[in-house]
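Presented below, as structure tokens, is a lone chain in the form predicted alone.
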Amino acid sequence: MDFFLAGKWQGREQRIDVTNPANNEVIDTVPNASADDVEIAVRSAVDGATVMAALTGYERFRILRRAADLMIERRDEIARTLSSEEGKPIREATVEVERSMQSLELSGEEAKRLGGEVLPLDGGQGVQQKLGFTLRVPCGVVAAITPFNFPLNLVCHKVGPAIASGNAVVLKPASDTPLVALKLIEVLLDAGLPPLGISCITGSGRVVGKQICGDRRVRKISFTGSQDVGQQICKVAGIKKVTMELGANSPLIVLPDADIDKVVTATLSSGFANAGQVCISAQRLIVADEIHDELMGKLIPKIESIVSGDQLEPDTEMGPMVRVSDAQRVHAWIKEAASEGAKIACGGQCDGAFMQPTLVLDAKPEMKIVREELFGPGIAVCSARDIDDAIRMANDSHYGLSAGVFTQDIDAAVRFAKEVHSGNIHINWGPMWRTDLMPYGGLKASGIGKEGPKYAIEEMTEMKSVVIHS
């Protein structure tokens, strides 16, 4: 495919292949972008800018509803790209596409609604006849940098309030997965968005992603990744807003009295989805002394019957993950841990992309597995005393993105949802949920802002202060 940069789509002569992880096959090309197309791109949102800023909200309602209707019309299609080149199981991509309607769809209304609110300004000492009121006006040019492993929902977490709020967009999606984004171009084109209104370049994150961020044309970026690019691009940004969803390592705490059937279920969801490719997956589980044995004894057949192999047919519940070196790197970091006195209770062997779902368990604090983001098909099993031994080691962390607790305890779970250092708390269920309306961001190291259109929509606008004097 070819890139949509400045109105028009684009091809160049350097290309950036596309790969099924599972089988290493080119799927297809993409350009490989260069300085001076992410001057172009940033040139031409500039323009985008002014024309998106006047439209009315009830025509970027209309442009962002069209599109989610194409998007179902086209979902088969869609989601089969999108499995391909991230190795998501083709059930999971096809979530994927409704869930990314959806966030198009929540975007929509959300431009129907923008406005500000009357200031109370006699409230301030010795203030007659004045009125006051507040603006909300778009940012301008908002740069979107997305990661690979949800690599559609992600770009219309990004792409639909940035368009309902009536910017233009300069989208950099993930080397590994940009042809679904390439496809969501095309489903906006199709439902009238203006062609300046956005530009998607694929390319170098280190050269492309740099440019774009230290632009200071760029008034917002949104960015989901890794802490440490995150970091480097804060750097570079200069004065502008920015949202930042970062990396994890989402404990989910089991207490006495917990379900433990229902906590398998969670468990299996929530550690094992994308092959374990989420931010929010349950990397560290964190069981009551108690309840431990049982909870493995129903727990670790679960794991070991998780089907493996081809994303693409409908039986597979775990694909491969996007890239062989991830899977050496997970397999690498569980062998270190096993070197250092974990035990490994099922899984851990890798076979190319493919890595085993796997269990370790006498996992220390000290270990990579517990303080680092895994980013993969593995869950490190830690032993808490009691409610307090459990916080305390839940927050043992530079990361806060999402927690989980298991109790029938009122007590102990409002204990935790006050004192667990997250953005995302969950009662009885894993730290991976997410609906695509609620705010969603994390605590220290996890990022800056929140994202779910009503709040991504804040971020992507400034606010005027208006006051009328007679």
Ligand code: NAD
Contents of the next structure:
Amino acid sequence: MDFFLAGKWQGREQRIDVTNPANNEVIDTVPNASADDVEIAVRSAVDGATVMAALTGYERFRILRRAADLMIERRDEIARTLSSEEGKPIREATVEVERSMQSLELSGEEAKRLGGEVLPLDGGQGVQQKLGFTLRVPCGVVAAITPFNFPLNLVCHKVGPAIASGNAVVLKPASDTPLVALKLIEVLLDAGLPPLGISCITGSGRVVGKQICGDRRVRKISFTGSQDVGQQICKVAGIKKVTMELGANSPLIVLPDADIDKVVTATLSSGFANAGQVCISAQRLIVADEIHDELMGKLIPKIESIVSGDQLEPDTEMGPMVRVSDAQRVHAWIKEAASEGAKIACGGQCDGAFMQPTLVLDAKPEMKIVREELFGPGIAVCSARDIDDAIRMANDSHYGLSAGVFTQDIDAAVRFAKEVHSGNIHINWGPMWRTDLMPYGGLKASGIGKEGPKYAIEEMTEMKSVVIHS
Ligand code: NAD
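Could you please show the structure of the form predicted in complex with this ligand, as a counterpart to the form predicted alone just displayed?
Entire complex below, previous chain first.
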């Protein structure tokens, strides 16, 4: 596919291969953008920002509403592309397309609700005869930089709210998964988005992404990706608004009174969806000593029965990781844990980009599979003496994106909600749960700001105070 720049689809001689990670076959190619392309994208977005700000809320709602409908009309085709380039099973890819439709729909609804507030100015000493109110105005040019693992819905979580609030967007999708982002552009243009309202350029994050983020004309960066890259972006961003949705090593705590069957179901979905390549994957399973053996007895056979294979086959439950090098990294971390005394209860091998679903017992806080973000199909099991120990272990991380606890004890659940340092807390479910309207984002090194259309719009707009003096 070509990229969409300054109102036109354009090709470039230098191109990037997009491959299917299951077999390394090239599915398509996309242009490799240059520094000149970034300059053109930002310049046209400055013009586009004027066009977008002139649309009414109702017009922006109509564009997004229509885009949501067109997305569903193209669901199967887009899901196939998504599954092929990312590696997630076709079932999960289809759910992602449906969620993306909802993210556009929710964003469209918010376009009609951009209000301000009346300011009670006469509460200030000596203030009389003044009327004050706030206005929310678009930031102007929004840069959206997105990761590979939800290459459609996470783009919709940025592009939807940006359009809803009247901004122009410069989008830079991940180089492994640019095709669905480009298909989204087709959908938005077909839905009536003014062509200058968005550019989508494909190319190296280190070169193109960095240049976009450092440009002073870009007034807002919305980034989802790794902590390392988030840090690099913050260094070059200068004075502009920044949202950072970063990684994690999320804990799932199981207290002695947990419903074990429910824990097994939640652990499987939280640990192995998208081959563990989800920012809120359950990575650390912190289990009370009393319940440990019973839980493992039920969990291990279920993990062993996960059907792994070609992601486009309807029965496949787990596909390849996005790159061979990622599978090799996860494999190496697991082998390292084993050499440090942990026990591999199941899985542990890799073949090309396929890493087996793996459970590691007797994991210790200093092991890499506990401390760092694994971002693969592996869960490390740690034992906890009691709730205090479990909460301390959950908080023993520089991350804080999502956490789950299983308990029937309301007091324990409330303590967990109050004391665990995490942006999302789930009682009686795993850390991997999100619906697209809720405020979503991390604490500590997991990020800054919130997504979810209503909350993202606050971050993509600026507030003005207006005072009428009479
Ligand atoms: P990544 O950080 O490697 O890349 C993300 C994007 O940044 C890509 O488009 C990449 O090209 C671009 N990029 C790379 N270097 C850049 C630079 N110097 N300047 C600007 N842009 C640059 O992440 P990834 O491997 O694609 O995705 C996995 C990571 O994303 C994991 O850490 C995961 O936890 C995180 N993630 C977080 C959330 C969340 O909501 N918190 C959601 C999904 C993924």
